[in-house]
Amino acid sequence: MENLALEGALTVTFVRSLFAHANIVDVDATAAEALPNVQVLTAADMDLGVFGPPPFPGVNPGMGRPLLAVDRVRFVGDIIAIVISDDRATGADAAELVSVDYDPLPAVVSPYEAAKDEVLLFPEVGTNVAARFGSPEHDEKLFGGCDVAVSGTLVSQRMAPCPLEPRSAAAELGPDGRITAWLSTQTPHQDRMVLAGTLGLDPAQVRVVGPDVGGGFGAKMLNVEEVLVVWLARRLGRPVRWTETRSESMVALPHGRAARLEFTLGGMRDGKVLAYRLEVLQDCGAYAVLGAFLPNLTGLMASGVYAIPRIEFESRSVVTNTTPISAFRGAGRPEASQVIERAIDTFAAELGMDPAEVRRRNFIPADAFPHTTASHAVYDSGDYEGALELALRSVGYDELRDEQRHRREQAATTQLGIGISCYVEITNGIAESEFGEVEITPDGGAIVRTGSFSHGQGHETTFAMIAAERLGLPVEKVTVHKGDTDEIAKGTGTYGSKSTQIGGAAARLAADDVLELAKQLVADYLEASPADIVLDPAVGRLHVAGDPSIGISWADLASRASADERLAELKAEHEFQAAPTFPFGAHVAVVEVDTETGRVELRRLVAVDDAGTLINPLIAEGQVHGGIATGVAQALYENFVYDDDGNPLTGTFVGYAFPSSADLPSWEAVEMETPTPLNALGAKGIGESGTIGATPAVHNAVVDALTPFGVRNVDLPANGENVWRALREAKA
């Protein structure tokens, strides 16, 4: 919000702990607010509470999140001050002049150590345990009957979301007292709705504008560095502006992932599996917020795209002395995907069996739909079987095993991996609703404004294609509103892979609604009966059935009504609530790994992602690129990593790795439509899918490609040094 003009606009600066664990002893502020026009705000200044929304179900509400810390610091990064100045040069000096004294504190950053409760962040509560979900009693009978159990550990790791765009917010208090907040969001009614609970203010008073955004990828929801700046604004009386740099964006921005997931799988000799057990360790960071929750939609998705008849799922979640965890590009659901498909391949490779035809042989039927799963999923439609089929022939699967054993024949030092990975996942999990609105312009065209919010998901033409098809209208005289609470009547924004099925279904209602309004206009006009006004959507005219002559273009109807002061009869809203849907996908990755350094090139990845109907094929293909890229960026480079004191290792891109596109090839993408029932558009999520279902795909082919050395698992990502570690470990 740099560029925003706003005059006499302060700077705020945090300053942040540079300890994971301490008590905070004292803040002396005195040189800082000795430099022009500075002041220093701590939390004895505060008269706010915990940070949040309600608490999540399951959750400890004892460990939330104060706006700034009080008496003790948990992670590096928690925010122990916040300097106000004139300038952002002036800032970062003053926030150098505060001097902490900490009292250090031993520091927890392994779950599994913080799962002891030997070192507590929160000494009240008595236990470092945030939330517990599934059952703790193991059935000593789950894998009775089985021929074989498989087992093992897949660690999903820490990732951090490194939008393009970092944070950015301001805020100003309006002569009548409502405030005006500037985020870079993407949930602007949920965040007005939070901002006026903090602040305990009526949601008419406050103002929440989402400019446009670059990247989200879930992590980008209402968070303290937001709360702060808004209420800064009603404090001084002036505009406040804040931006986050990158190096802040690293450890203050929620991170994602940061799972331990064992699993056991149990099945008969001819590949039939029977029996699944799910145990999850979730590490969700300092503060019991929604990281604590995830485990949730892991293990809703534990039985994957297979019909397993015995399901058994516990988790803890856990805090340590790190950044928060939450949402980001998928928020559970991947990690059920990894761990099944590990798992599965875990299985195959025990039975010596293709790990496609184990696949084949557990399938959930394409005739059983709605299936609900043992883990209790209502599947709406799926043919996995097919999409998976569609893979392999795009990718020349027989022919891709031709040349593997080839290799393993020759001996051959760089050893080729195929790697299979069969999804499902849930979008709109929490079956929530979408606002729309459409109404005719003067000229002739129309406006749709939604609650949804697009932060480069292409909303602005998926939903304009939308409303002009209903209406007969070309796109381009159709424009999209989003943002701006003030404008948009509701809303709940954009995560989840939610906004077409739930946002589009309600403007296209919405476009429905002002065409049954036209058409009674149009009777009124031509003196007939609405029951016999017709659209002829090829040129948008409105005319009597049965006589195209006797009609009314949609731009005159617009200019007459405007004359009549009837343009207001031209508009409608809806409001509209489904339950979740359920993508689904195959990927097939080709990796060639050295085995003499470790090294892994990915030569291809064919991805069938099937998200019901497709409104406009180029921008779901332009979600699924992004979303493999996140996938594979997590099999193959990204790692947020800790020193045992809980100082950031890979605080910086210098450190933390990701790909370029250099890194990466040209996805294969191959398009498949099993449209949803539970919308008239017949559309389901996608903006998560590719991720969901690459990870798996490539973490699979490694494997695959060490096989013959005796390698079962890699850990993620399965780069150079991990690959050449489980090789080492196999020779001994």
Given for the second form:
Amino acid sequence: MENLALEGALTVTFVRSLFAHANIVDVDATAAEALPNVQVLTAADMDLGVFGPPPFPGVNPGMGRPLLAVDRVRFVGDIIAIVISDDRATGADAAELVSVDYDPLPAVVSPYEAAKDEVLLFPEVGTNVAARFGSPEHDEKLFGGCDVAVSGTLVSQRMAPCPLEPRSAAAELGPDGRITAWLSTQTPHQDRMVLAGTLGLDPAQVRVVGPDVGGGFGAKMLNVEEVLVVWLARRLGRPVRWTETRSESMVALPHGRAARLEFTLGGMRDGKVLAYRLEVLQDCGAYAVLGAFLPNLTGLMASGVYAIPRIEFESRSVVTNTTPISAFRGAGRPEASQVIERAIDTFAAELGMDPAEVRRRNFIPADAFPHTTASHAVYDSGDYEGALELALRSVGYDELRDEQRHRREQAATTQLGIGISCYVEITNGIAESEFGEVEITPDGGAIVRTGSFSHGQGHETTFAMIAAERLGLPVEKVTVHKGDTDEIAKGTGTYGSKSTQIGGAAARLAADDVLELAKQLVADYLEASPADIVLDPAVGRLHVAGDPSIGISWADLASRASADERLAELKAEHEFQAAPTFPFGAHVAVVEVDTETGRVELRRLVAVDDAGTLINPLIAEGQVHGGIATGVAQALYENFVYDDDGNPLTGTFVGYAFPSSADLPSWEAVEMETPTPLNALGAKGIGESGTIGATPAVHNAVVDALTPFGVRNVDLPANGENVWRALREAKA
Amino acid sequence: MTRIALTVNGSRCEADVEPRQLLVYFLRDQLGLKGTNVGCDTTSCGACTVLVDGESVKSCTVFAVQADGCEVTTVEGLAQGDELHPVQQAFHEQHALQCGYCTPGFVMATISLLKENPNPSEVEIRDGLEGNLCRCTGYHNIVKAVQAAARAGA
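Starting from the form predicted on its own shown above, please give the structure in the form predicted together with its partner chain.
Full assembly next; the chain just shown is listed first.
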């Protein structure tokens, strides 16, 4: 994105709050504006409203974010002023010279404290609670009839998404009064609508272009910075650009997770689970953005892969003086699988039963789909026991348990832990539609235009394969276009692992439509009936059924149609909408834990991830690999931490434990395909499965290694320090 | 401003640079070599890795003036016409990149690693590339690509 050439563009640098919670008494830009061609703007120079919250039911509308902080800052990183300069270095110098007079306020960092409503971020709202979901009613008989009930807490710690490309945005006002915004984004079309809405423009006056984008992971949805860049281009009448530094990104790009989950799971001594209660306290950071809503997904997925007759769910989302929480790879679903998988293991430990066996006794059976859970999700298809058995076979479960027993008998310093996670997740979670268009080119190839976006997911390949297969074209003859709202009529973008199942399916349907149109044109040319024209997909030739000698290739058809000015007839668009799908799988992790130092080493991770039919197994496996790494990062390494005053302690790549290749093993991904009936491809989403499956497997493995020491839980991340603490507490 | 003279991807160049100018911004902004990316500001991620006199360095942590008199190779200097460098080819074939932002840095670091150790074990590869971060691939296929490049004698 920074590679975009934009002649004469001014550089934007944001002056960000150094305090987590303070009133702004004064902003003095005199020294900054003394530098050559530097201009400084504050909220007083703006006439813009508030950004968000997103219009989700149940989210308090009074906790949106001013585009520039007005009078008060609510987290370290909140934007106080904008520096405009000719170049990056001058901008950085000038930002240092902007003098901000703060009147510090007490900061509230822990969601637990925030829920007490003693320090309020929005005094006019009167509470820190941004949203409540589920039912606050307790059924006193929920655990009635249970032999055993176990309780515990899982803190799904705050993570920084860390796409390798920091955010970047540029905008230019055209001579026709239209604005073009180039954004490092996942969602160009939605961005266009939000930009237009926030700036009071007709969407037709806004063009958004998503160039090659270096990763998103859910975090690169439109945010205040992009709105400000577009506003500045209009206000200044000059092209402007902004690229965040990594240290800026660590506090300014929304974070993920940050949920505290309390569980009680009850059942019988034979391992059968009867009831589950889940209570979520979601930290949504300083403003109510998407994070406030995410516990809804956690509640929806509470039942996991198990047939649990009775479930109670309740959540509160509270604002704190920290970076806002939004989507991050999994977004609400990892939390659900992390807590149910920990609860199942805790239950198994209480019964003294093998955790694999407890899972077997509670799976939703493979012949029970579609299945509606007690947490109100309608699962489309699945074979949970099949996935677990495949994973156990692949890892050599019985042999590993033998080795573990041996090490325990030897009282070895380095103990072996084996952790299981069986998960189900939801993709295309709010039943969206996606746009696809296919057009035959003059040389007899095809262009696929998709409203989905690709920032590393390889849609350029996968969607080309889908269209090529339907049209009988070599894949090299199909080009995928995305990301320019002037070229692509509409779109939702890429998030929630929904691209292939709706965007790919839309491309397939548009390709089928084009094929029908081509049959009509061929019928005209051959003086036959369209119903008699068939495609030979092996050679890409349309011919009369029963007589392959009478026909025409795509190249010849395109050439003739071009000459006749009829090529435009070979173009079709299609929107495809469908209900959510539910990918699932089983991961088994093997760890070694040094019981003296607490050091954890992940030795193996076997992952069975079933996302229905795979279009391109290489790309799908790549998604699984990356997903697993993020899941393991949460299990063992990463944690975004603040001190009590709300100062970030992990605000750079030096302090934040983003794992490198040296911290991780190779992955053992095992394919399994159970098609969904909900789209013609049979495909579900795969982008987040690895993340959702991996964290609980590794977490459970670490706890499993320490079971003989009386350890029943280790806080995430289960790193050396937390393991050492858990061992000490167990001894005490 | 300080005058520097260096060789970049085989071409001599002379330029005036501010003493505080970082090598990466000199390459990107003054020479227009946009293949070298910036992913952090703490010498942690390696997206900006280039070769200086054949050794991999993080160009965000070298001043342009320090490269005076040196031979610098960036990712743009690797391919011979349409033919990718064997390490680039291996990354392509092994699907060792997704968003691609970290890739130039990984390719340059790999070239340096294989020069020092033409036949590294998996552990040596993982340790050798510790200074480069990737959020997309989970490193699995990057390791495979380095192994493939080693087999190809890169």
